[in-house]
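What follows is a single chain, given as structure tokens, in the form predicted on its own.
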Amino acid sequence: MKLKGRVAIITGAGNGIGRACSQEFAKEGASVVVVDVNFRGAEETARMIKASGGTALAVEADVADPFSVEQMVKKTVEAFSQIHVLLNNAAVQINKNIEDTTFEEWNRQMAVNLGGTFLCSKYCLPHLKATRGNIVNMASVNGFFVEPIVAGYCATKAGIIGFTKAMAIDHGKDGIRVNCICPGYIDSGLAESYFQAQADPAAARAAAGQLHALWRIGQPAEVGRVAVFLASDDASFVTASQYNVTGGFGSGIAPLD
């Protein structure tokens, strides 16, 4: 098992990619702290892990709130004593152009996607220093390949790529590795919300698959397995890197309308 004896905090783990990452980490022996602002979703993910013989703790937290993040870390340490891995996955996506995006929507997206990555990293770092642990941030193909009506989301994901590299430089001397994953279209909540924002959701979904060299959108578990690799000793000399889990996104032929 690649993560046996490790304690991993995974945010945004109540569904989609976060849930799949939690399950993949648990399969590899990690004790997983399943974090989500939707506690019911976090509990369901934890239940699924326990039903498969794994160890999980569900925690409700808003990653945009410093006090909530501090409590998340406190509960993790109370339950498992240590933290070895932080996977910053929590995100929101506003499917609007800038003119139609409200001030509140813009600020919330920045606070969750980029601010949450900052806050969770900030409060976990003292514990990661003690274990010489690592951080995996969830960026996106939209960090370098932009699409219509997601300008704010693209901005946050580009920021996460830069933030990842900066943290890796700052904390490499502490033995802490920091990497990010850039998924393409993945069959999960955020992608589905984007499809539903199009004039013809079914056509948009079909067209999205054709944007990938593999001629399909990805599955959450396919992202989860890359996250396991980056969190494990198999990636012991990997830091400041962005891993594109895109199925060759941008190499296909059918652009979205």
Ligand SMILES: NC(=O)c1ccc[n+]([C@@H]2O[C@H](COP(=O)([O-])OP(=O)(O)OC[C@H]3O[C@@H](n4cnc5c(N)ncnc54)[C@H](O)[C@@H]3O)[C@@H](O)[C@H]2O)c1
Contents of the next structure:
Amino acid sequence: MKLKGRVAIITGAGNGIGRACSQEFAKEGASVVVVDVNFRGAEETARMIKASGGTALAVEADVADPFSVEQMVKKTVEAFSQIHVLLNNAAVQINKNIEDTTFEEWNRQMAVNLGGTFLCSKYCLPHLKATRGNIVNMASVNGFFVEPIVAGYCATKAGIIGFTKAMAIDHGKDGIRVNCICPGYIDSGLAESYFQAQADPAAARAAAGQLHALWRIGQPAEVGRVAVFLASDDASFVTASQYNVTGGFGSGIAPLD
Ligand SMILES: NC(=O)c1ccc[n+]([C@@H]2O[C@H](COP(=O)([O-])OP(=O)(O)OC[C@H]3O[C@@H](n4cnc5c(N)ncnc54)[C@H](O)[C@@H]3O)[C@@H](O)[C@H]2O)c1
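Could the form predicted together with the named molecule be given as well, to go with the form predicted on its own?
Below is the entire complex, every chain and molecule, led by the chain shown above.
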């Protein structure tokens, strides 16, 4: 087991990619702190993990709120004493052009996606220093390859790639590794909301697969297994890296038909 004895906090774990990452971490022996602003989703993920013989604790937290994040860390330490891995996965996506995006929507997206990555890192760092642990940030192919009506989301994901590399420089001396994952289209919540925002959601969904060299969109567990690798000792000399889990999307190939 690659993560036996490790304690991992995974945010946005009440659905989609975060849930799949939590399940993959638990399979590899980690005790998983399943964090979500939607507590029912977090509880369901924890229930699924426990039903498979794993260890999980559901915690309700809003990653954009400093007090909530402090409480998340406190509850983790009370339950498991230490923290080895932080997976910053929680995000929201505003599917609108900039003229139609409200100031509140812009600020919330920044506060959750980029601000949440900052806050969770800030409050976990003292504990990660003690364990010489690591951080995995969920960026996106949209951090370097853009698509229509998601300019603010793209900005947050480009920011997460830069933040990942800068944090890796600052904390490498503490033995802390910091990496990010850039998924392509994955069959989960944010991709589905993007399809629903198009004029013909069913056609958009069907066409999305053809953007990928592998001719399909990805499954959440395919991201989870890369997250396990980055969090584990198998990646002991991997830091400041951007792992593209894109099925070839955004790698310079033209859309095919
Ligand atoms: N689905 C894709 O195609 C895709 C592609 C590239 C990157 N990603 C990234 O993967 C991650 C997960 O995406 P997904 O599609 O699984 O999303 P999802 O919507 O299915 O799940 C996101 C979870 O985050 C939670 N969340 C939202 N705001 C929160 C907050 N303030 N505090 C705590 N939890 C909060 C939601 O309640 C939800 O359970 C995101 O970072 C996303 O940007 C997704």
